[in-house]
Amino acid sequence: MPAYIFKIGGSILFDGEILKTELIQKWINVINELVSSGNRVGIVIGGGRPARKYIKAASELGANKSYQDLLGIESARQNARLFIAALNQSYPTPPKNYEELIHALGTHDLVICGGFQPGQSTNAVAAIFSETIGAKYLFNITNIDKVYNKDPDNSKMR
């Protein structure tokens, strides 16, 4: 069976402050085709703006930097409630590690996650997802125009 991997930065679900629910109703009607379809499907969103939000706080108030990453993990945990509450037939929760994403993936064949650990990022979760499902495409879908060999954005270095 087919598998495809979505990788979707958090930061482009969001104008401002709102949610782009139009586009994520576009992304869902993919997701919904691709599955209805026989193929294995696999979401990783970002925390996007929430994240940095929280991140920048907790810098401010002393918390050390794996606090920090909990933080964005659990906004990115929380978008991916967001496309769980579209995606019925997806698996209830996101999974918080490599096993819970293995259990998850025998029982359901459109899983849907953000990160998994401190450290890590996740488009290194989407990299580890499609690996373990043999993904035949990995979509990376950012606001990044370009590819880097560093962060463009220096306001973001820690």
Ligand code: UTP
The other form holds:
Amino acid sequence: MPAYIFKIGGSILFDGEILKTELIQKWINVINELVSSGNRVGIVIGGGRPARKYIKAASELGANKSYQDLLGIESARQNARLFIAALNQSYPTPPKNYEELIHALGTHDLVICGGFQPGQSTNAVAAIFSETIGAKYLFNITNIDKVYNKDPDNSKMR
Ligand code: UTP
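Could the form predicted together with ligand UTP be given as well, to go with the form predicted on its own?
After this comes the whole thing, all chains and molecules, with the earlier chain placed first.
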């Protein structure tokens, strides 16, 4: 069965504080079409603006990097739940880790993830998901405007 992975950057889901529901609906339509044509589909959603806000606040309040990451993970999982809310053939929650992802794939052709563990980004989740499902393509949808040789956002430097 063909398999596709889409990593949807949280950054493209928001216009300021507003969630872009019209754009999200277009993604929902694409996902529905792929699943109903017999494909396995993995979606990984990033943390976007809420993740940045919580990570910045936690940093100012003295939280360590791993705990800041937990906040980013929860933001990404919340964004993933929004997609799940609109896609009732999906596994009903964003898997918390790799092991739960494997379980989810045992029963569902559509699984939607946020973050897994501290020390990585949702791009890593998408790569792990691709390997697990044997995806032919991994599409990474983001608003990064160029290729950088180091992280352009100093707040994320370790
Ligand atoms: P991302 O940085 O992956 O989301 O996760 P994003 O910014 O929406 O993605 P792009 O850049 O638009 O493509 C948000 C934060 O959540 C934590 C990290 O702190 C990350 O910066 N995170 C996410 C983890 O620690 N582990 C994960 O598996 C995923």
